[in-house]
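To begin, one chain is listed below as structure tokens, in the form predicted alone.
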Amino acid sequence: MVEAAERAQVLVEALPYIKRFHGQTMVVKVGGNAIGERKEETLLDLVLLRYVGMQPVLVHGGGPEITAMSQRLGIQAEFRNGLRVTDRQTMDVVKMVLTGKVSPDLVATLNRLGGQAVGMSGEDGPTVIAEPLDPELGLVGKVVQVNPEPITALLERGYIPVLASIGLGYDGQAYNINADTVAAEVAVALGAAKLILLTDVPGILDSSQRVVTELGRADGRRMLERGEVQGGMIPKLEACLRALDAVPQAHIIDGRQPHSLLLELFTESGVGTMVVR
């Protein structure tokens, strides 16, 4: 009975946080490393969020398996600023991986836990437009332009929308573009409520190593500059504060933990880092 009453108490606390986020838009980003053997519970959890009434949008990337599988087909991988050099061999593998591997396995999953997904790719619609970013990278882009309608209409119909971070260019090129920068444009373009990336690490750490609970725009920017955030925390913080432009709030959480979107966002005190205007 005492089991039973404190789980009915921890619904009755997520009470007020389905109620504000109910009918609004989450857009989700996961990669390889951030949810590894949680891949399921994470995926279950947006699944609940859907059937609590929030509309979930569903953003990856791929690079651990993108690394793999160029390692299997004797592909060195080099990244710049957790970028990755991507010439016309390696975009190939990006888009095998992402659209081939990656996306159907989070589609099938989100199915098969009672969800209904729908894997697309940035150049569905064409969803997001995009350039180069800088010529050494090769095949990387940026994101000029998100068009919303593919992924609303998605969302309309009930589905859960899985989106690969490939962007496709005014030369009909496909672009390999961060899926931390995909989420936060797609963020703004949706009007979301929240940009939540899931990460392998428990959130931004200051210089002791330990987790900045809350972080404003000002501060954020501050570390970037002053080069107190490395490697593939880069452009998580970059895309937090690209997100801010038109999202309230976007948090960096660590994917490793059980439930971590949930407590994220039904519970008052949160995990990780909550990146605030």
Contents of the next structure:
6 protein chains.
Amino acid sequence: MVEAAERAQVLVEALPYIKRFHGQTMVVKVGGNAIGERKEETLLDLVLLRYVGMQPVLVHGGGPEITAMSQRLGIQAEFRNGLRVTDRQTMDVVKMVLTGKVSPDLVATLNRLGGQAVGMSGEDGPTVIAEPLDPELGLVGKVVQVNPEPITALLERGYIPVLASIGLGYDGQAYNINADTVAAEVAVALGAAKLILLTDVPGILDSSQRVVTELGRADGRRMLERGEVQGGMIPKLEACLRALDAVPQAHIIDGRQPHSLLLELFTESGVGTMVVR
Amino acid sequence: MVEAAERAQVLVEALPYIKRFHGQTMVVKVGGNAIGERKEETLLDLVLLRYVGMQPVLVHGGGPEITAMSQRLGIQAEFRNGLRVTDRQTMDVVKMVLTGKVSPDLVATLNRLGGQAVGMSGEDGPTVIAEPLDPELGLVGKVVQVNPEPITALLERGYIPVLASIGLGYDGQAYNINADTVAAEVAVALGAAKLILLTDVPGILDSSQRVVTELGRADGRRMLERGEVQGGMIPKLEACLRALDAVPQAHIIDGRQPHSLLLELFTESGVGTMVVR
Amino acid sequence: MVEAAERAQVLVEALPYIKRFHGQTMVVKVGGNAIGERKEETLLDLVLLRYVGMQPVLVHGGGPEITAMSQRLGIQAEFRNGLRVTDRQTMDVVKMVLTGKVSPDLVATLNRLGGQAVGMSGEDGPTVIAEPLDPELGLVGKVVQVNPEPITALLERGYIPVLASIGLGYDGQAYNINADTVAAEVAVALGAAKLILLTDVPGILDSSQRVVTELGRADGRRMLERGEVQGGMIPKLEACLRALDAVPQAHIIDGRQPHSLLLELFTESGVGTMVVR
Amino acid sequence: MVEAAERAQVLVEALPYIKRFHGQTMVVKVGGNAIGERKEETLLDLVLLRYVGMQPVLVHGGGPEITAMSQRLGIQAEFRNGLRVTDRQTMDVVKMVLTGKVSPDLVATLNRLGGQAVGMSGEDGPTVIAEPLDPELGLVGKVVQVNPEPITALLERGYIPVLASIGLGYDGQAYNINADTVAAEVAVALGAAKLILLTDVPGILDSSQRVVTELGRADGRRMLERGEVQGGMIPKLEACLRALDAVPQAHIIDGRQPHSLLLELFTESGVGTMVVR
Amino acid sequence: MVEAAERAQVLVEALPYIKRFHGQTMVVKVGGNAIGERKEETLLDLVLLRYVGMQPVLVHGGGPEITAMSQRLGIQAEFRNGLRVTDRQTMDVVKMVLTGKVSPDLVATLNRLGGQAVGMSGEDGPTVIAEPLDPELGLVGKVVQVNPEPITALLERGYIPVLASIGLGYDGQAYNINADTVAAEVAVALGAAKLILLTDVPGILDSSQRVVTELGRADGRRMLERGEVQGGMIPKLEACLRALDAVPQAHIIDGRQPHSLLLELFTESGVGTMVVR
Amino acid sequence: MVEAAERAQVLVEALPYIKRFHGQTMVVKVGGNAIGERKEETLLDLVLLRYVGMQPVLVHGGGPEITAMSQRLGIQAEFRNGLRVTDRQTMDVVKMVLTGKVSPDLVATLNRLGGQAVGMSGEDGPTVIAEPLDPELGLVGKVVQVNPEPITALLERGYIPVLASIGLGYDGQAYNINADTVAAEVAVALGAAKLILLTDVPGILDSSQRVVTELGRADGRRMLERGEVQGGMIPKLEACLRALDAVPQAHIIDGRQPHSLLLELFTESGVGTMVVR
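Please give the corresponding structure for the form predicted in complex with another copy of the chain, as opposed to the form predicted alone shown earlier.
Below is the whole assembly, all chains and molecules, this chain first.
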């Protein structure tokens, strides 16, 4: 139990961080697993960011939920190089799950916790323009362009935008896009101050399995080239490096820790890997 | 084939209607069946309304798609007095279908046709506050309040809002609401100039099965009391009568006719039943 | 008689044009003869342009009316190279006729047809700064500068500006200027999307007396140099070429055809000569 | 010759008046005769008012010029009770003279003196809606309504509006209206601080032919009832009394005196008759 | 030392308070003694309030500093009923000390701590209009009117206004006013959410010398009538009661406790006496 | 005594100057002596400038008052090269006198004369960032940067800012700065049209002791290098030359002459030395 005096002290010590990030946009990406464990804490953190003057944007995917729903509907999931082969019927499931289940869930919880959230997908506006990543993968897309106007319209009115990682192709077709990638592109388009990827690991690990607390751009690229990161961490590190084109700092942090977002933003001791120029 | 001179004449004859409705909000509700047949024409009409200076808002339900998906998922649909008993798992299907399938579909098509659409559900914002209609029906809701701010924010920026008929309860729970009702309440909250319900029938019929072209409020109430309207037409007529509290004219028109929306708005000859004070 | 379905079709087919020109300025010049025949149709077209989101500006001269009034007042008209020698007393007639008769007439008709028009001359503001074209011609002017502010002030408030082709000299003297020239300079100053000159001929004719539907800048210059256009068409073509400095398309169209303005703007089949870069 | 110190003193003594009328609208009406004698001085005064922060609006008639032009065109002038019987051909002359000659003249002079003036007639917008005063007088009108929007649009941009005393009837016809009346109605519609009628007499005279410097509303009405004012002074006094409905002070001042407008506004010693509530 | 997790917890627990007071004005009055002890903490609290979205206004007096400077200048301090008799030379000292020493000190410290502060006195604008309280007291004033415009201009730009408790009389003379009174009147004029008086006592005490944590308006008046509060607490309680005319809550809190302002605003446990309607 | 006609003439002759300087910022610096003699006239002039549409900013020092107060407090004044050695206790006196006495005095007088003035010091905002000029001089500062935002905020609302020549150091310490220098830097930061230094001498004198009415930049520099100006005129001329970086004209005028400010601004005959590029 924290005493009144200490309580005041904590608030006062947060001041320099509040000042530094005042009015700045923070793009936060949550994945299926990370958000699952600490959903309430993480969303409460987002609401707090909003009220102390930052502009958080939440981006999400939802791989596990998509797989589960596909199974219920008797659709066989097929992966190549870790990417879900997305035919038209799978894409329908992706949309239903991300736009019709994960987004509304996040929105309803944010609203209940005192934020004012509005769900969107990249098709809305359209905000995220996509094209096929690889013909063999079907409707898996890559981002061609982000039109941030609908997002900024909502931010200006005080809403927290919640964005599902779906894009609209020039062919009028929806595309399934990696959520880390969407978050990075949105962060660039918005000129965000930070991109923060919430994961279910402690961060990027070095060869001794210790968390790398700070990683320069060149070192990050080298790790990718040398295959020193694996699996789902590859698109995360790529997203961070891409974001650095316009965003000063990108973070991969451990979403399993309670309030890791607040700790990252309001204390000197970071809680994962920070990627910088 | 229309000749150039006649073509010009048609445009000129539309002028008085364009002037009359300039800058005014039109809430258009489409149902599963009506939209199915003439989706492209109807959405093209909406885009045209936007470009000649009106502010269309699209509200939709999606009964048949919900039933189909429920069946695929092995959930038994149960109705009481024509209303879907909505337990928690059914509500999940409702959200997935309306927010994750019907809305994105309408949005993608509007975007392809040249409009700029953004999908929303009543949970976003939240825009539509709901409470249970009848404990026996589970998560079937009625509208307690509409907060039009997110809708007007989008209208002001030139977007066409597409609203799924779902509300958020004070209990943080989503509610399934009749789309005609949502459309009427939204029209009232926005101070719309018209509420237009697109159906798959020619309009309200009198005892001789002829379309009633104009219906006064008192007569409308009498028809309801005397049971002279049945089935799905009951909530439609009730929605029209409710809208009249703030909206001067409400229409029940035949969405199976091509461009029935344009014909209603831009010609003297209406295409269904107009309900007026 | 056009049927309802065709009627809707025509409106829908106008949509791409409405979208393309939304919010853009159209400078339309009418001459004494062209406007005479189809005044109502042409002005109705202008009102329609306004209501579907364009910003029309009407520029006019009034040669025949000036000649008629001069005769009534016993003033001898004298022309050199087709230009009216304008002494002080003739200039008084020019002002009276253009600002006091032609402009108010156009304004009153536009107002009656549902537009909101405001008449101006280049002296107002001043909007058009002029200097003598040729000392032998007296108060015949050429445009030195256009200050578009009074025009844009009216456009922003929803008015249709009606501008008489008179300029104000640095000497405080009014100058009589060719209306095609004024229209071109105003179109440049406003960054218009189109300059449209309504005439009483079908367009620019080639050596076989067929209408040239599209004319490139270089070809236009060559026609002028080689004397392939004559009489009143010379300043019209010069005005079009001048406008191309800032305006993408300039048109010389046949104002004797009903609604030629609408046909030009809302159909693929143009109705005269389009001059392009 | 005024010395530097006295010069400064005069400026400083004007301060209280400048402060009092800062940002306030002054409707000034000039007649044919008054303006003729001291045109430059009066218009210079108007420009000064604009630059020290007031919002002057100039209203004018032009009886003598209309009569002169009618004669040149061989049109017989006919008066009943001092009002010009105005048939259609006379109305054309009225428009040509007021809108095409008197207004442009005032505008050009104001522009030359450093103001930025824009000429308008009541048909523009339309600003002044009129209806027939008396069927026997033809197109002589009375004011039904003033729509001040075009005037305020110009005032807000720093322009001096110059308004010819013509109105537009519901029948699309122009009407000839007494300029004193138009000035009064415009002053009321604008919520002006003062209505100032510049005449060619010293003011309203009492039975001993002395100028009445201040006149209460009730006394003004009594003078009219008892026939103690005659001729052109009748509509002037009526205009002042009408203006008092919304305007605190109305003035009838001697325009033959140089800078009478400045003297009225910037010194304690008025220069004619002030009519007050 | 507070651990990271607790640290996050404290921030999250502040959220409801941050939300409740978002965008609201807080008028905080500091006295000479209270501010002396905990100046840095108190001013840091104010800066924090600003950054989490509130609009703090700081009002101050400076009795002890005035007395000290008067002594240095050999001016005899004289008090009647606890009020400083203020002749012209004393008033000069009051102005010098409050506007020239206390205010700049607070401003410089706030600026150093990361706020952006601007010092003002009630003479600036003028913001506080005063008149003599009692002829025997000389230039001691009471507040006649507060013109909040200069304060709101600064608040809107993100500045923290620091207001010295001096007013300007209609006689052009400065007046020395009780700072509690000024704070209350300013809070009323700004429609503040709270008036907070920082003192060097624990709050209002009851007959058993225990702090009254909450005091209703009627009870507050009764305590004053019955003489149950004494000395400097009398104007404080009067100020609170006056503020209640427009401000929902007024607080008398113990400024000697570190960060008492934060504790009052961000925790459930108040730190003094709250006066409510 | 000036007659009415001459009075009007003077106002009219001021028009070109009023027009030229409309909406432009004028930074006026007054010194202790100059302001003393003609305080009322000078401040009345400032109020007039405001009302005829200029944006005056008043900068002041207060050497004599500081010396007097130092003496009363028994603090020994020490000067090196004409600059007051400023230890911490002297700085306290500087702040008290400038911010607490001279500024409020000017503000109260301006308010009484009909202006709306707000006093500020460079510490407010902070507006003037300073650093030590010379370690031997203690807290004597030079300007590092001017942040004009608080000044423009006040100007936009119609206030006359009154700025004491004090700056805030990065060390949180206040610095005493020459008022001519502050005025020049503020004029540059505001993009002023003129810098006007009111002195108690007729202007810059040439070797024959005649006032130099106009001085080019190069000539001004040469006079400084050759030692042709002495004493307090050195910083004044330096300030003028510095201002020329952004301000077209800088003036050193004789504040002992009544209304010298008005004479400078509103007549062709200047009243001192004008320094130009």
